[in-house]
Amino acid sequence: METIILDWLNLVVRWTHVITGIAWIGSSFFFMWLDAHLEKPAPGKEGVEGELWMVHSGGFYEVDKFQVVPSAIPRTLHWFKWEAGFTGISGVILLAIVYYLGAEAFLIDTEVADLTRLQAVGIGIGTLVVGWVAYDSLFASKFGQANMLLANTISVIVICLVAVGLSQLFTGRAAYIHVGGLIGIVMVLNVFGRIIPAQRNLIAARNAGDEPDPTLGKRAKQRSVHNNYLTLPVLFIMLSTHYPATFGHPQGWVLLIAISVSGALVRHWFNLRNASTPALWPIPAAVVIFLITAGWASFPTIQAERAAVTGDKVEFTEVRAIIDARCSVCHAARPTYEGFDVPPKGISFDDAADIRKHASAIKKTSIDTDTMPLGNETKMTPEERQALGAWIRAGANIE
C-alpha cells in the first residue's frame, strides 16, 4: 500500500514539475527575446527604454520597457514568479521521494562510497545549501560585481568540481540529479532571493517618492540572464535519467560537463541571434563538443562489439542463474525487493523468452554500463557482467 501511494505521489509531483518547468522556461525564453527586440521608443514616451509591437493569435500587443520603474505604478502588475516557485518546490519533493526515501536503490552505491543513508542525504542537502550560499556570495560581492567574466568562470569551474566530487560519492544517476538540483536551487533562489526583492525595492522607492536605484534592476537582470543560460543544461540532466549511457559511464561527470556546455552554447546562439548580433560559431562548437563526447564515450563499447568472443561458450543455464540471483529480486511478477510491488518498467525475467526479449536492455544497463542492479544492491560481479555480455554477443540463445 505504501509503495502504491508513493508511486502515485511521484507521478503527481513529477507532472507538476514538468508543467511548471515548461511555464518557467518559456517565460525566461520569451523575456530574453523581448529584451533583445526592443526598439527606440517613439518621441514623447518619457522614461521608456524601448518599445515593441507584437502580433499573436489574431491580436496586436504593444510593450513598453521603462528604464528603471514607471513614475506611476499601475493598479495591476503581473509578476512572473510562481512558475519558478512551484518548479522548485516540486523538484525538492521529487528529490526527497526518489533519492532520499529510496536512498539504498537510487542514491547509494557501496562500491562507489560506503555511505549510510544519513550520510548520503546529508551530503546531498549540504551540496544544495552550500552551493547556493557560495554562488550568491560570489555574485553579491564587490569582487563579483567588478569582475563579471572572472566570476562566471569561477562559478563554472566550481560546478564542474561539484560534478566530479559527487560522482565519487553517489550513483551516477544521483550525482547527475544533485548537480541539476544545485543548478535548479540557484535558479529558484535567484528569483525569490534576488530578482523579486530588487523589483519590490524599486516599487517601494517610487511609492515613497524616492529615486529608485537603477543598480537593483541591473543586478536582477544579471541573475535572470544566469537563469536563462542554465535552462538547457538542467533540461539535459532531467532527460539523462532515461539514458544510462550518460550517467552510467565510468567517467559520467565528463559527459555531464561536456553536454551541459554544449547546451549553454546553443542557448548563447539563440541569445546572440535575438539580439541582432548573430554569430554562427556557438552551434558548430556545440555540435563538435557533443559528437566528440559521444564518440569518446561509445568507443569502448564499439571496440567490445567488434572483438571476437573469447573463452568458453556461455550456456543459458549460467545466464539464468545470474539473472535469478542479481535481477529477479526486482524484475519478477512478484518482486521480493523491499519497495517494489511490481517489476520496474513492467520488465520481468520470469520466463526465458522474457530474458531474451530484454537482452538489449540488459546490455545497456548491466554490461555497457553498471547502472543495474540499482546501486549494485545484489552485488553483480564483473565476471557475471562479462558472462552476460558474451552470451548476448553470441546471439542470446536460450535453447
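Numbering follows the first chain given and starts at 1. Computed from a predicted model, the values in this text were never measured in an experiment. Superpose the two forms; the largest set of C-alphas matching within 1.5 Å is the rigid core. First, how it differs from the form predicted together with heme C (HEC).
Remark: with the core as the superposition reference, the CA shift of residue 335 between the two forms stays below 2 Å. Relative to the superposed rigid core, the position of the CA of residue 66 differs between the two forms by 2 Å or more.
Once the rigid core is overlaid between the two forms, residue 51 counts among the residues whose Cα shifts by 2 Å or more.
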Second form
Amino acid sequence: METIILDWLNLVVRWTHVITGIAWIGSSFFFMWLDAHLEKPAPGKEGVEGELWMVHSGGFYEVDKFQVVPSAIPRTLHWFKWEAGFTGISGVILLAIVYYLGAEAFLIDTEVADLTRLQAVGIGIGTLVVGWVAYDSLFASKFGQANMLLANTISVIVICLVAVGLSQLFTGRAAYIHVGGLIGIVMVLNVFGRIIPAQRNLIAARNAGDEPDPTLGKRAKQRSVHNNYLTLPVLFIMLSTHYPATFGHPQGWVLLIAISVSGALVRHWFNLRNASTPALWPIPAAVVIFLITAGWASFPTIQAERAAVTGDKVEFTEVRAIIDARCSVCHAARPTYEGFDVPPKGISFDDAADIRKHASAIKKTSIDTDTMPLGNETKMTPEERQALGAWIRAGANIE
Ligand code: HEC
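Show the form predicted together with heme C (HEC), please, the one above being the form predicted on its own.
Below: every chain and molecule of the assembly, starting with the one above.
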C-alpha cells in the first residue's frame, strides 16, 4: 500500500519537475535569444539599448531592453524566479523519494561500497550542501573575483572529482544523479541567492536615488553565465537514467564528464553566435568528443571477457533458472520482493516468450552493464551473466 502511494507521489513530483524545468530552461533560452536579436532602437527612446518585434499566436509584441535600471520602475515587474524555485524544490523531493527512501535499491550497491542507509544518505545530502557552499564561497571571494579563469577551472575540476568520488560510493545511477543534483542546486541557488538579490539591489538603489553599484550586476551576470553553460549537461544527466550504457559503465564517470563537456561546447557555439562572433569549431569538437566516448564505451570489453570464458552452448533451461533465481522476485506479474506490487517498468519474465522479447534489454542491463539486478540484491554472479550473454549471442532461442 505504502509503495503505491509513493509511486503516485513519484509521478506527480516528477511531472512537476519536468514541467517547471521546461518553463525555466525555456524562459532562459528565450531571453538569450532575445538578447541576441535586439536591434538598435528607433530614435528618441531614452535609455533603451535595443528593441525587437515578435509575432506569436496572432499578437504582436514589442520589447525594449534597458541596460540600466529604467528611471521609472514599472508597477508590475515580472521576475522569472519561480520556475527555477519549483524545479529545485521538486528535484530535491524527487531525489528523496527515489534515492533516499529507496536507498537499498537505488543508492547503495554493497559491491561498490558497503554503506549503511544513513551513511549513504548523509554523503548524498552532504555533497549537495558542501558543494554549493564551496562553489558560492569561491566565486564570492576576492580570490575568485580576481582570478576568474582559475576559479572556473577549479570548479570544473572539483565537479569531475565529485563524479569520480561518488562513483566509488554509490550505484552508477545515484552517482550521476547526485552530480546532476549538485549542478541543479548551484543553478537554482544562483538564481535565488545571487541573481535575484542583485536585481533587487539595483532597483532599491534606483528608488533611493543612488547610483546602482555596477559590481552587483556584474557578479549576477557571472552566475548567469555559469547557469548557461550548465543547462545542457544537467539535462543530459536527467535523461541519463534511461541509458544504463552511460551510468552502468564500469567507468561511468568518464562518460558523465565527456558527454557533459560536449553539451557545454554546444552551448558555447550558441553563445558565440549570439554574441555575433560565430565560430563553428565547438560543434565538430562536441561531436568528436561524443563519438569517441560512445565508441569507447560501446567497445564491448565486458562482453569480450565474458565470451572468452563461455564457449559452450547455453540451454534455455539454464537461462530460465538464472532469471528465476536472480530477476523474478521483482520482474514477475506478482513480484514477491517487498515493496513491489507490479513488475518494474512493466517487465516481467513469467513466460519464456517474455524473456526472449526482452533479450536485448537484458543484455543492456545485465551483460553489457551490471545495472540489473538492482543493487545486485539477488547476488547474480559473473558466471551467470556470461551464460546469459552466450545465450543471447547464440540467438536467444527458447526452444
Ligand atoms: C530488486 C528488484 C529487481 C531485481 C532483482 C531485478 N530488477 Fe530489473 N528493474 C528493477 C527496477 C526497480 C527497475 C526500474 C528501474 C527504473 O525505474 O529505471 C528495473 C528495470 C529493469 C529493466 C528496464 C531498464 C530500463 O531502463 O528500461 C530491465 C531490462 C531489467 N530491469 C532487467 C532485469 C534483469 C534481467 C534482472 C535479473 C538479472 C533484473 N532486472 C533484476 C528491479 C529489479
